[in-house]
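Encoded as structure tokens, the following chain is the form predicted alone, with no partner shown.
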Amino acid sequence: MSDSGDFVFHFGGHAPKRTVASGKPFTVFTEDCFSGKLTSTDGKPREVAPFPKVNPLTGPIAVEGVKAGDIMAVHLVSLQPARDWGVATISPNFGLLSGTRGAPNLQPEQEERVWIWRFEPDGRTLATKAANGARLAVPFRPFHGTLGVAPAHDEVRLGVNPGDFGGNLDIPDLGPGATLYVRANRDGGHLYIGDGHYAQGDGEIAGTAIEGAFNTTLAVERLAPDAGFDWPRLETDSHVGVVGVARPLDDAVRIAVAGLVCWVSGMTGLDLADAHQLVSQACTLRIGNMVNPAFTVLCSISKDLLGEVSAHGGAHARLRGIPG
């Protein structure tokens, strides 16, 4: 457990706690969304981490040479679990299948419940016990649910929020070897990271993943401004994609798909209609979450379908060469 005073709970409004060089790896510790305070199945999530003291963030981290308007390529080199267990919950009036303040109903509230998931000896599986004694097991799929920069116009946003600044995206693709592109809204960029997940299905439907602490190594490269850049972009070894953030869900999908069509057009030289056609026939839509103040969607396409193109001047490939 760490002192929550080491962390912050919103994007923006802070002086940098650390400055790093562009393109050079560095390591940070990130807490789970309950600040490491929910440690047993009889724990009380809303008592140990009362709103808005959830999703503690490490940062902000300034990057040398970054100016407002630059693009930042944030590459996750490695994510090492800091504990041998993670925690997941169901809480009243939270989650896709519960009535909420923004989408109320008159059904009975779900009962609060906590699961402690522990790593199996293979280090690739997490397991817990069901109420009837059965063993539940899922693969270890590490990623950061929250990664972003200080919002534009000196706005301050709670750590549970996603947006065009990144934030609480909950996209499972944002794991080891992935690169997130975001636009800096102020000099230095002011990067925040947290909300480590040991596993999560698409949508984060119960309201939490298997939440866990990480020691994460990452590197951030400064890229030139790009007039066509709008919403966060994600690149892996195999795919490129755009993240859309909105409510209702169909607006988040439109943002992500339109952003990818325009990006593909710019990378390949295809006119907009041809890029629209290619994305329409070959894209994948992944729901990050449907439980936060805004929903998140990643629209991605295989790089094999785009020919000999290089996104953002080959930043991902350069950063991918950093040893894990």
Given for the second form:
There are 4 protein chains.
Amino acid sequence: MSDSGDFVFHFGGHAPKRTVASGKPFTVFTEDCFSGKLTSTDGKPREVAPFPKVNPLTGPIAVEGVKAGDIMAVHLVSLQPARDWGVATISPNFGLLSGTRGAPNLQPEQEERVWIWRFEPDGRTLATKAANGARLAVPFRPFHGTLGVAPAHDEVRLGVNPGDFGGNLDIPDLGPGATLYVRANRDGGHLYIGDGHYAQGDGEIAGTAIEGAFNTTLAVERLAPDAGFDWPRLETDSHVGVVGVARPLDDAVRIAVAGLVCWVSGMTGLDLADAHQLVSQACTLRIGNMVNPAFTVLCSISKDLLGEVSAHGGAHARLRGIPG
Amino acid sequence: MSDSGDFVFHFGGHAPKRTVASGKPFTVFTEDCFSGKLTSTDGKPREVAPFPKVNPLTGPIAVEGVKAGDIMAVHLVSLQPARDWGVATISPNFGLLSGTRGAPNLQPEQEERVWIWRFEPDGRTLATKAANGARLAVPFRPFHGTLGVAPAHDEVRLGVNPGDFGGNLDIPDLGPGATLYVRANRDGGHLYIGDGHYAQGDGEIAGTAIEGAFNTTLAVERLAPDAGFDWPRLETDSHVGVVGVARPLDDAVRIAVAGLVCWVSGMTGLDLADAHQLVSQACTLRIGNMVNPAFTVLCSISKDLLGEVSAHGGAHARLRGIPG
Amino acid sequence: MSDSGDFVFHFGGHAPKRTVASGKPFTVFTEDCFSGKLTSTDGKPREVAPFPKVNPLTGPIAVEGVKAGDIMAVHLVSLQPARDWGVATISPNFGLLSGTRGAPNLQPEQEERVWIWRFEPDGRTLATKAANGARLAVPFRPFHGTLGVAPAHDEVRLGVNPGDFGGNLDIPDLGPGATLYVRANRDGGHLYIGDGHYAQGDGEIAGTAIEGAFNTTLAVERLAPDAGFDWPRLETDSHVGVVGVARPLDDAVRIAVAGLVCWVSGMTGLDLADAHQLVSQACTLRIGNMVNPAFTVLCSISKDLLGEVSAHGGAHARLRGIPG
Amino acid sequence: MSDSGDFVFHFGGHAPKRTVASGKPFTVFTEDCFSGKLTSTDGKPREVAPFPKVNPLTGPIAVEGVKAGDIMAVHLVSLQPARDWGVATISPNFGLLSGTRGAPNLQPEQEERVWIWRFEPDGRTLATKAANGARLAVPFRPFHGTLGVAPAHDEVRLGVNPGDFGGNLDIPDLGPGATLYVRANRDGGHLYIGDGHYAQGDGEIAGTAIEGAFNTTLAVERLAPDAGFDWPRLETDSHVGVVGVARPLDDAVRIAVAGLVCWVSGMTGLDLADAHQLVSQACTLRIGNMVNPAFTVLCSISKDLLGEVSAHGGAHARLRGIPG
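Could I see the form predicted together with a further copy of the same chain next, after the form predicted alone?
Let us now look at the entire complex, which starts with that chain.
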């Protein structure tokens, strides 16, 4: 693998570049998905960042004491934009509203376009200019599109893939203050992070968010193995949820909902049917992306509805106490 | 059709039972999906409401002046629960987490269960008792699961179906203060409404929401034909969106997103690529249900991001002025 | 409905045009899907046969003695081409390799093309001319794309739909000598037939087969109700099979395979697991079409592998005895 | 990776175990998917071959002179069963007619069953005994479920995966006399083969075929790079086809059909629309499996319909000349 520089393009197959202590914050720089090389509206995405050299990842980062089978609570303390601009594209054979290599058609291709989105002075809005001169503006909603660990069973996957190891999930909830739980597949866990998004609509329809570099502070806590754990889980101050990854999206939803039902049952002592009923009347489904090799969705529920329960021994609350 | 009582079980094929004036509020009673006959936890859903006598509809209601091809703005002024309880079930061969007639498997079936959810004294919470004695409670979030018109091309469809005519959409945004736009397929439009939900999680996973009867006040305004109009649209005070109906959910999302991109382009004057970009960075996708013969999703965007535009000539704002 | 001419465009909703005796052969003329109006390569499909006036159906034909709930064995004795040419098209927003209204994209549309295929003197080959002057030729493999009955529960569906009532199945096995079993949903059964195909590849990828008119001789036998019967079944001299109709194709396959497993179990006395095993090691899956509102597939198995069993009391063998 | 024995469980990541000359036959032994350890009906599949130690692969085998980017014509000269029995199973959470980890439900699981199928004296039939004492018998139709090369971009995948590198395709056409074309992703190509099937129905519905060990003779010819080549191709004496791999099956079909249309256009000089038309009227779609992490399908067309063309410079005909 040509993964020899500061960034890598695979999940798995590397020696760790850095080791951090469980529960201690640390800061990383993450590049945007074009390695910072797509800087103007006349840039050529597939020339500056030819496949598979897309989605550069920072890592892998080993976590002290983590053994294969342990759960890792990966908490995002803060995400600081490293630039005053982000970039987005529409490309031929890419995106939900285009044929792709994995779902082709015989129509003429859509044209390529590049947008440079810049922060407004308020720091809370990103704006760009449309072809007709209009100003487009959207709120700054930072998160990491990609966060994961080395895959199970010694697989090595390109950085564009999501899976049960996390990876290219593109779920907007994975922003400041969120905790992602994933199972370590090897000693040290080997964490990868990248694909910063300054904003993204649900589904990442066009295939790119507003892609931007970040200086991100994280903390990872090692937790004991958990027999009921399978797909990644996400906790915020208000919600707990389970991530599903599959195609079609139907199956991703099945994974996420069934996972949440079982988790709620385990946490609350409700039988499966009651947990099923509660989730069915109160869950939120948020589509992450529909453009990757597999689609992603988060099924979550308000912690207020679960009573006096604590997910994974209160790891989120502990990590939340780290100053941002 | 045995649609001769107070309620009907089809979209299409009836003479109107009532005619209302464009823009004037009127009130209807809608039954729950079991016709009010499933009243206790030991009730048998498929005996009290055997298929296809499920999802009774109030209607059809003709609207004065509506011609085939016109757009109808159907505004929900208020939804008043008609009972102090609602009902929910889990049934064999039904729901997203079960094989079904349309996607069977060879596993043993899941067991049937019925829950009666009752309003708490605050009127804002519904509660029921779990098998282990725990109290389950969820917020009251009223909406109509079913709202639609007589289908195009003289088709007659059972009331469980969603489609481009609206119907059994199960989208939680379709509550008090929302406006659904649909195209009339025949003179008078022939509106059908029912399937009240006191609460429902995204996807209506188990196959039923907390099903409840309503006294609902609506107003329907006749709007001019619109060449760009195809799938139903939904407007609230804050958002505009387009509904997609298909299986798999992937295709429903394609319909909704492509529809919103085109609508945004039409309203704002942005070219398709810029509209695609704006929607891609800021849209919300909300899954309605994944248990009907076709799945539903709403793709919406904040009106704040669209500048000084007005959907359908400001119909929503006008209808919103009607006292609840 | 504007179904007042010689042909109709819906399944359901009509009085029968003709009544035939059970088990007795009769002959009908069926138009091609463009009503015979697309006669040259510069014809405009959507002008000569504008939607929904596509796929004209011959019928409904009532069968004496048939009661709702009975099984109808519909046997195709012979299919005689009524013309020396058939027609095929590629159209924008249509076909498996194009975005469609139900699964849209934002690419430019593909161009429309029309091919007139003519019988070669041998009567066993159809040929046409390619844009580069080459001769294209394919074998004559006649069958009816559309064969079905009035839908259940008083639904009325456009003639382009397949379903559990049969309809627009586009399964090439439905040719001379085949028997389709469907359940009658109303007294008389009300049979519809049309959409003759002179040839079609699996999947009807481009959206049309070589569409041609037929003079077709059928015989329909009334059979007793069958509690285990659900989706349509197809029998030939060598195979029995079950038809699945759904989207995505995955679910159509689930319907067809589960249906065949259960039927084989019922016919042979094997338990479900053994029937599952036998079907799994020996079945054939043939994709009918992937362009209709729902996709179709036939799962069949050689009768030689089933031992001394007889499907539906030997109806196929009886009907096969009718001189062609 | 624990891939240190005679067999490996991944595609990619290994040094070659053997190097063969281009175009020269060689013979390998391949184990069955349970490593030969499931030998009786009371065996426990998940104990004798616990995941991920399933589907052992013979290889990798390097081919002299092959450079990354070359096309490899992998020809199956002969498949000789290495045992007089094969084995098949039905397992919980596995197979098309069960919920799975990637598409879960909440129903009780189906029971596990094991069948030992033995060759009849004629050597052309396999038989086993059903629970009710009946004899089940199916024809011997040998092929390799798994044949592929090291994946692109340095990915390492478990042996249960199919993909553009070939792999666990489970396409019954891949038997004696067939040639699979795949692109080499690294120098030497690194071929893997295994998963012998004595018989399998389309779709490998239950999740296993009649799994058996083989002594197989192959020959691999190095061919020049081909700019139009993408997904694997399969050639027999009568047909050429393209393999699609995806979920849902719909997208696998899109890949296979679009691939064949483009290939036919390239071979014949027909424009894309004419090639699309020809394939649409004459193609065969054969479903390989619907139980792997991705589903597979082969879209093929009779070579008789393509005129005087030769696929890949006549490689198949040359390799077919090797004595079996």
